[in-house]
Structures are given as structure tokens and as C-alpha cells.
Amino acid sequence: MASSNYYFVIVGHADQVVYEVELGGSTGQTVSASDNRHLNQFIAHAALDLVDEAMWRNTTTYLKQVDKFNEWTVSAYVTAGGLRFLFLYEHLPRTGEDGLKNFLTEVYETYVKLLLNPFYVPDKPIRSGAFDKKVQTIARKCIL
């Protein structure tokens, strides 16, 4: 199977983007310039209503597949505080559904550690190189 591109976004309480990254291929590197960036953002924000509905129907934080747009599938993870972690993919990662769940769970744990930083303001965009590096490391371990 050809390498796939993935898009991960953390959406805040007022539906604003807190963090986003495009991951691609088998290299584990961030895709810097993608023609699909605006399409990915559109798909993710279109899925927010479905995520909000699904989070009230489920008792778990990992909501699995919540939406599909053409070849893109959206899976979601909702935190106890109401943040939405959305993961878009064309093909399920090589590690399957469990790898995707592990990725989202580990990124959430990394986000919680970031919240402990007194200089980070919740719901503001994350501009930390260390956070980026940690997300890429988790992606290489869990989904790439």
C-alpha cells in the first residue's frame, strides 16, 4: 500500500485551532507544504458537529470514526475538558485502530503536561518546538 498522509488537529472550546500538523508517508516527517491543507481544515471543521453529537452518545473519550468525506476519514478523541482531537486519514495507519487510539491518547498526555506549564494559556495556539517534536515522535511510534 502507498504511504498515506495524515492530518491531526486540536480544536479548542470556541472551535478555534489550538494545534495542527500534517504527517505523511513512512518517513515520519511533517509535510510542510500540502495542497490539501485547506481541504483538511474544512473537513475537520465540518466534522465538529458530528463529534459534538457523538460525545454525548458515548461514554468513552475515543470516538473512533465519526465522519467520512470522499476518501478522508475522521476519527476523534474528546478530552474531559471538552477539547476535540481530530485525526484525518485516507487509509487506516499500519498499526490499525489500536495504534490510532494510542497516538491520540499519548498526544493528550503530552497536552496535559503542556497545560502544567505556567506560561501556556489554555485554548491559545501551541507554538512549542518541543511539543511538535514530541507529536512527531509519537506519530512515528504509533501510526507511521
The other form holds:
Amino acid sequence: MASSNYYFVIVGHADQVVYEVELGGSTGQTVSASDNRHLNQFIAHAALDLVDEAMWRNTTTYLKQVDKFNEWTVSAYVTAGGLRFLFLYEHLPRTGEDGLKNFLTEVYETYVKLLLNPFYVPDKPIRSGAFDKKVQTIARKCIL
Amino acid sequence: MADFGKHVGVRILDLFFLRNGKDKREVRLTPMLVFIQKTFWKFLFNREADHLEQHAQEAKIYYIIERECLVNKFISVPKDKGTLNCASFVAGIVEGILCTSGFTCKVHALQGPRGTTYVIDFAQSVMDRESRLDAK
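Swap state to the form predicted together with its partner chain from the form predicted alone:
Every component of the complex follows; first up is the chain already shown.
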């Protein structure tokens, strides 16, 4: 039983994780939770290559589905600044593709507001609690 | 000076996309430079940059030329600081924009007879990627 339904990660220019979060889902055992977390990271990294290929061919920012791994689908959003947002899901969220696109756009907005902070160095991991809360709120609004 | 500009440049690109609701990124070199010269310059200075040229022998060097740079308008450089050029701030902005969208480069500002010239020197990896995308 999967302990979370969606996994969202922001990957920086050097392929490092800038921010990651697990959203939604019912409670599960702690063992399967950590298993799933490793699997999610693995799937996300594998999908990065495909995103890189796609981002140099496509000028659109939202790349719908770049990869499928067993039952997990990976969707990507590439920002103007070359940052990659990856979203893993088993089933489409109840609000569908549009909800997902809205979620990614709003997280992008929140990210830009964070970026404008002169104390934040781009590509460094995001540790702000406020950013975290914001992402959770957006998730609740758009996809959960 | 250029470092300040770079600091601004990496942020301003995303901000611009957000504010103008654009969702088409530029992936090729020439459209990107044209975008910087026209749209971006207008966004920053309410005017387009005057010329965009490529170096005759070296394909990886481009020039953006402006007759009158806003930043330099009211600055007079004393004799002992002869090499100071405030247009390096703008050069830093351009470098920030290009580097953060995946076109690694170095940008220098020079003062010439035709006005302020920004020399953009792209990394070899960018040129390789361009030729790979051209071939496909």
C-alpha cells in the first residue's frame, strides 16, 4: 500500500535536489514509506535524462508526461531559468491534468518569490518552512 | 559590478516570464539572443538594443550594440579610474540570464565608437549542443 500518492521534486542546474515533498496519500507503515521514498527518488533521477532531451526540443514549459515506470508516471515542468520541476503520480489527481498544471504554475510563482529574496542563493536546497507550507496549501487547493 | 548584474540577471528572467505570462521558453541560441535584444531590452529600458551581430571568424562570439546605455548616461569617469565602465552591470544581467537558461557564457562591456558593446562569449558546450540540434 503506497503511503503517498504524489511526489514532487525541484531539481537544480547541477542535477541536485533543491526541494522535495510527498503529498497526499493515506497513512502506511514506516517501512514501506522509506522504501517508496528511495524508489521515488530513483524514478525521478531516471526521468531527468528524458526531461533534458525534451527540454531542448520543446519550447513549452509544461511537458506533460515524460516517463512511465511500472505504474508511476512522471510529469515535468521546465522554468525559464532552466530549473526542472518533476511530479510523480500513480493516478491522475482528481482535478486532472489541468489541476496538475495549475499546481506546477503556482509552485513556480512561489518559487520566483523565494528567488527574489537576496539571501537565497539559486540552486541551494530550500529549507524555508514558509515555502513548505505554501506548497502544501497549493497542493491541497489544486490536486488533493 | 558584473557580479551584481549576474545576481539580478538570474532572478529577472523568471520574474519576467511570470509577470508577462509567457510559457514558451527559448531553446535555440539565435532566437534567445534576439529575445534578449528586443523583448528583454524593452522590458528593462523601454527601448530595443540597436544591433545584434556575430563575430566574423569565431562563431561563438556575439555582439549586442547600444548607442546610448541608460546606466552610463549620467556617469562621468575620472581619469584615474579609466577602466571602470558601469555598463558591466548590464553585462552581468545579460550573463545571468544566459547562464541560468542553459547558455553558459561570459559577457563583457566595452565602450566603442558606435556606442556600448556587449561581447558575449559562449562556452564550447553551447555551440556543440547547437550544432547537434541543428543536425537533427
